[in-house]
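Below, in structure tokens: the form predicted alone, a single chain.
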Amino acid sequence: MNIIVCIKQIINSIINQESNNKRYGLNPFDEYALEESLKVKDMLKAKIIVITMGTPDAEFILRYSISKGVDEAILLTDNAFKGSDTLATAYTLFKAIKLINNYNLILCGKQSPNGNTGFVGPELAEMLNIPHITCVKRIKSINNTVVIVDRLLDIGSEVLESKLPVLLTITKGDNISRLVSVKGRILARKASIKIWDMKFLNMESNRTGSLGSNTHISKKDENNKQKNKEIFTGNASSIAVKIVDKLLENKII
């Protein structure tokens, strides 16, 4: 069983007590997926490889991760890929994974806080040209031509099974993350993470980075949650009656 795990490095995320990096973290929804990897390794025979785009500095990501039980780690880094959108970000996984070839299974965080889009996985699976299914909360169970998990709906869950390879996202279910043992440290420190860049992928420049981003920003508006904000004060009965009137006035009710 060879599993492929998509990371991202957030600025601002709640960082595991295990990193002593105090700006960056791992993305919350790529530690789920990192922790039902490694709960597949647990029952099967499988290898985890981590791919990471980003900055030098999400070097310790991947050492984080390796920390964990993965076996290998890929740093996709490039001036290039700077300004890419999800497009641009799954075909530059997707140029990197179809080098590494050998993988049954790819799992990737459903979103990420910054973006809060979820498109890059269903893009790289659609790149791949295999099955993929969203918003997973836990694999239920798994061998090396069949999966069975249990998908995350707005209202309970349902069961769905996949034929191997598949692109899974990963949402919060079972995963809680588990320690970093003192083997684990030591594995992550004396690790050799793997630098790809746009060359070694062999990409073409239009695919990636800005030029390969179809989605532009044209205007950021900083004040714009702010605008039309009022604040209600007094008891719960009289605020839930000027709730109401100002909806009306509205026409939103």
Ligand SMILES: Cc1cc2nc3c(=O)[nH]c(=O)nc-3n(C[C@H](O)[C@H](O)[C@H](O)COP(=O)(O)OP(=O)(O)OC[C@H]3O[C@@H](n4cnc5c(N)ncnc54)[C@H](O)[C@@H]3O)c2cc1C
Given for the second form:
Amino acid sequence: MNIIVCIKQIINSIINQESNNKRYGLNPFDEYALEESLKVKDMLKAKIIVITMGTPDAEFILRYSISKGVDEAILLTDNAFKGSDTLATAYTLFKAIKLINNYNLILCGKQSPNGNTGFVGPELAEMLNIPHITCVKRIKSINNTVVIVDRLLDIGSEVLESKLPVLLTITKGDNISRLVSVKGRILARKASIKIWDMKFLNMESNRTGSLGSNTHISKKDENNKQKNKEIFTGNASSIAVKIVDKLLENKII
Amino acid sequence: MNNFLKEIWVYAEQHYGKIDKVVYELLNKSRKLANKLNMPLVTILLGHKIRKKAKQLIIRGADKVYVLDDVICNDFKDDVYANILLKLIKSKKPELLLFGSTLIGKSIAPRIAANIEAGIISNCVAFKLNYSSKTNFEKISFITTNKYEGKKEITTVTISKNKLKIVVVKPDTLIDRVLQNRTGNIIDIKLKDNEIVSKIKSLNIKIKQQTEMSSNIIVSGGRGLGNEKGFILIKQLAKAIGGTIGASKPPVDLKWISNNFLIGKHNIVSPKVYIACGISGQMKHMEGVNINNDTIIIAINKDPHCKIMEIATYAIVGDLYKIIPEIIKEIMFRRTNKINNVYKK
Ligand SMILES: Cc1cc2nc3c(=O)[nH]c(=O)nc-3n(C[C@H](O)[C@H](O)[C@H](O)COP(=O)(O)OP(=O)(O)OC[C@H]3O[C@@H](n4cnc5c(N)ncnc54)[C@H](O)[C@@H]3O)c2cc1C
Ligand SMILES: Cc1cc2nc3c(=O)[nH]c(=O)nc-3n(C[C@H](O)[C@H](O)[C@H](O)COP(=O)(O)OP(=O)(O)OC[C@H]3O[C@@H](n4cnc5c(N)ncnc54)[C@H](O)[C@@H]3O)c2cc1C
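Switch from the form predicted alone to the form predicted together with the named molecule and give that structure.
Once more the chain from above appears, this time first in line as the rest of the complex follows.
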């Protein structure tokens, strides 16, 4: 069984107040995806490859994955990848997976907190011409031909069986991340990370990065402006009079 | 893909014959856009035993409804739905295609986008037209929102020329507006035998009890209620105001109220008015409340410094057990005295 897990680095702005450093970390949904892949490896003979497209410092999340039990890690990095929208991201991952060319199962996170689209997984599946299932809480069972999963729906939940290969996007289930062993830590330090650039992937520059993107961000605002906030304090019955005035004013009642 | 059909398409999501509320909001929003651009508004309805629902789409703004009523669409399957839509889209080439930001919309829209190399936008809340170009899409931009680490970001996104535009629209108002005297065409589409086959099989499906939290006014209770009796008060306030109830996680964990009322990431609500009683407003809870510029948040809390008080439109500082009964009393008082004529039932 060959499993590929796509992971993404995110910036936690839990800023260290002294150094003002941004902290890099792994998308929490990818942490769940990683754990699901490791659970499969616990059950049967499997090889797990993680790939990420990102800046060179994304090496950190790759080594972290190896410390948890992943076998191989690939970093897709090139200045030309910068500014990729979801389709350009998916296409770059697709080219890398085509090179690996040997997979039964692909796992992605359900979404990632900064772009928050959740599009990359289904897009990648379409490019690879394999089925996909989003919002999977757990892999219930798997063999060399089929996988059975629990997936969330807006209206409830469902147990689905899919033929392999399939791409799953993983959400939180009981996939709490395992602890790193001492051996894992050593392996992670020693592991060699494959680094692939655009040329290696044999890509046209108009299919990745901002050049290869069909969507363009033109303006970004952070909206923290306080609406005319009002504070009510004091005696309960006088508060009630004032707030009911507001309810009427806003045609709420 | 060039030479697009000048039509706006809306995917009419349904679950076992029931049209999702987000579709009505989408129709309401896109009807206005269609009028401005002078283009037909078309909806696609896939399902089983759903043909009679097509009328519901027409009276809410659709000019044309494509219906596929087929047993293969009974259960939602990502690959089946995406492939059927793809066939239709490829044969007609509409320029703008809208999906609701539901689990289903977010699963099939990107799949379609990848196949036809469209531009795809997520978390859209509004369309912006440049009026000098009223008759084409070139100058349309999309306002999107995203919450990142508790902060709301608003981003304007555009799509390259000559690309089909797929936009996944976030439900916010859940406005359901029925229009007067509307007519439209219903066009049946049929599949050939074995035209669509799925690699996915449903083994078992559990449908959760529908909660009535899609209401415009939600009164929620949190740990600050102190015990399960607190929800009696919450229900009374909801009844007086004409809303429904909700809860944060502690009351659910403590079994004061059923899990169906939990508001959070897995149960996102979009009320116009959110009344949080004894809720501190932590991120895990607020992830479940879609807030836009018009949302009114009323917080009743003892602690003037907790998070919910920071974001509240009206922050009421005090003991909820003293304040809520007074508010209910005051509402009743105004009703019976008709002091104010503005109120509507
Ligand atoms: C505010 C904002 C709005 C945006 N809006 C849009 C938009 O409307 N349309 C659009 O096309 N793009 C948009 N983008 C760009 C988009 O966020 C990036 O393309 C990003 O690289 C991938 O999308 P995501 O973060 O949404 O990933 P998601 O699709 O949410 O991520 C899901 C999973 O895909 C995999 N994955 C995603 N990125 C990588 C990666 N680099 N390497 C390996 N695996 C990965 C991971 O498994 C991840 O868990 C936006 C970006 C921002 C910051
Ligand atoms: C993995 C995970 C997932 C979670 N998912 C969710 C989720 O989906 N939804 C969710 O809601 N939470 C979720 N939580 C929990 C969340 O982090 C918070 O703990 C929770 O939302 C807090 O609930 P609360 O505001 O009711 O309680 P508290 O934070 O304890 O706040 C109680 C408030 O009541 C006030 N108060 C007390 N007595 C009175 C009184 N008599 N009158 C007025 N005010 C009073 C206090 O000042 C306080 O502000 C999750 C947590 C984890 C770890």
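Just so we're on the same page, rigid core means the largest C-alpha set that superposes within 1.5 Å between forms. On a predicted model such as this, the values are computed, not experimentally measured, just so you know. Positions refer to the first chain, counted from 1.
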Ile176: Cα shift of 2 Å or greater between these two forms (core-aligned): no
Threshold 2 Å Cα movement between these two forms at Val159, rigid core reference: no
